[in-house]
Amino acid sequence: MTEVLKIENLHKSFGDLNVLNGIDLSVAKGDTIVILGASGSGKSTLLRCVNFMEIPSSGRIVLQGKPVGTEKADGINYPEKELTGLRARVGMVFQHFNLFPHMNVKQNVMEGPRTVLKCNQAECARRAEEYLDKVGLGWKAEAFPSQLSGGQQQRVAIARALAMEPEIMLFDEATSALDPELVGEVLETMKELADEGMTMLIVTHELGFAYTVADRVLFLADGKILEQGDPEKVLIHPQQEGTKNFLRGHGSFRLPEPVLD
């Protein structure tokens, strides 16, 4: 499989804390990796570091074969430019919508390809109601975000991430702020993107979707990948105890329903 992301030997620190303590991961072209992890395991900051919200203090992120930055004797240097034209290639998908209250929903899919990718009027259209379309939410086009559920403006956010047709999407926390009864239609929406092979890294604390949906689970402790593989091996059969401890502390979760012939 063609290797989309690789990290390498990743650090990120604020002072003298230490949040990324050598991370090291590799990303095929439709993998869905789920990360897990306690408060404060560096699983935001790992996404962060690959979309250079956050940058790196030390190790190397590689994009499609291309280091990211540029060596130079005292460390990396990023040029703002080339961040930029990273971040049109890496949509993120965050815990709180952020969506333009002055804007209505095709207007919001519409920005970043508008002010980004500099598309014209009838591209930005097209990108808009394409990916409102693969969200269910076509329909709302004209509707402005404070007429729509906490869970439909979160589809209108990935709309916007995939508007931007990107090599990699990022999911922290998407469902976290979200009542129960309206995380089900995002994770609906992320298992379709799945299933079609989009290239996903996710944090989340869905168990019962990480299980369903996950390539490979990775467990996240102090900074480092504690524990990692297909989701039966860390899910269900976990050999760290650090892992284990996480997985008592969320109690069970349904496993999908086996199949009748």
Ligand SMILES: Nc1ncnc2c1ncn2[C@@H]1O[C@H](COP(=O)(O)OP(=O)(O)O)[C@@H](O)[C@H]1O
Contents of the next structure:
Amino acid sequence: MTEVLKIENLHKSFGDLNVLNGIDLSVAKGDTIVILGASGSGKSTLLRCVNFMEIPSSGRIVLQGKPVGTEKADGINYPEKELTGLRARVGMVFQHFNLFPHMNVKQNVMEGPRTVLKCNQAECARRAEEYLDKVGLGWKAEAFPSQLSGGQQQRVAIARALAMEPEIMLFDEATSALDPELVGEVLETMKELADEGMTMLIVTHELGFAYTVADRVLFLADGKILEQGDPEKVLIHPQQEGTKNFLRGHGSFRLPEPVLD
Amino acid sequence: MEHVWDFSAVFSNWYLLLIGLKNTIVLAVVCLVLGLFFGLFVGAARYSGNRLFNWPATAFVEIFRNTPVLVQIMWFFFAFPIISPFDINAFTAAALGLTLNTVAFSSEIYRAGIQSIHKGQWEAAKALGMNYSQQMGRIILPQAVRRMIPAFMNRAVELVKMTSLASVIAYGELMHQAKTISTIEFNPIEMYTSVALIFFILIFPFTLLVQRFEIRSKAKG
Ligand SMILES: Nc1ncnc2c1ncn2[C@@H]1O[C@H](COP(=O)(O)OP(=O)(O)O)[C@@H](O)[C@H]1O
Ligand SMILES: [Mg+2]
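Condition change, the form predicted alone to the form predicted together with the named molecule:
Whole complex next, starting from this chain.
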């Protein structure tokens, strides 16, 4: 087993607010990990610490066996240059897509390889074609984001992240902003990635998706992992009261019986 | 009193007016180009979280926004030379006043334009691994500048009008030339009417352009 990502005793606070209170996690290559938790439990913050959109207050992030930052007497020092380099290796997909509206679909996908990786034109074009085809939107290459449906925009955003050929992908509620009928196409794309062996950390409220696709489910409460295990264990036979309450709140999703008892 | 309109002295002095027009345009263009250029940096400084940049930039902007341009021009012509090591002629004084004024206003346009871009755009750019200047240059500014163009064009119109203030320190722009001609020829009515007309012809097409642009960018959203 190759460990792609290891999180050690991760803490993050904003001022007086302690959002993450000691997270430990090991992610092997090809793992699909779904993170559940109530709103405000720190799911986004956890993902954002992995690609250093937020700087951890303490603890360690280890990517491909190499700890990020340099250990100093008063904590870990994170040079900006190292962080930009690290972000290029970690893909992120946002709730609100955040496509670049002044660029067409193809330019959106080529932007990272071009500006960050300094790929030549041919290589940029190859990547754009490959990853747009992968999300089924090669035929929309010349369209602008505003001309696409939400589901299509999110698939382009996934292609944009994939074009960096990242070592791990982070999804932060990638389908939460979508109309219900558009959720399926995005989940389908994510499932294909998981099947192809992409390493993924997924924050979602789609329990059905978590049940079918996840190798492991984490339940986050008060900035800690309250419960974790395979989907059957966490979603169907939760042990913790917090997890049970959360799942009851999602009762409208059809899941096998025991969860609702 | 019946006034008999007679524009002959206006026409016979066309060459002086042309020089005035040229000087007006030179002053406006110089101040606009320099003002927009340095405005970007002051705007960035105001936007910066670092107090070392942010404070002086804010003080600068507030001083120039809250004092009359005429006072600024007079100050640079009559007061500044006393403390300045080098000579200041009328053009330099006017250019300094109007440029710094434009810097202050355009920095606000830049700042508002940049702030109008959704936070998610910064995040997406950052998450791809872009550094700050790549985020700014490739993602934020191209979008923000489009939104700023009508405001910059309005500013250019204001600037052309403000150049006439330089006449008080005898810089030979259009207004000053008109003043000179009218004292010699005793034709203030025809002279100032003509000057108003020349300014109008110079500025009106631009104003129309701004309006069309504003309508277009509203339609685009
Ligand atoms: N940049 C920030 N500054 C201050 N507080 C923040 C910031 N980001 C998140 N928080 C707070 O941290 C808590 C957890 O947020 P988040 O990680 O977004 O939760 P979740 O994604 O699980 O809904 C919330 O209370 C939120 O208000
Ligand atoms: Mg969140």
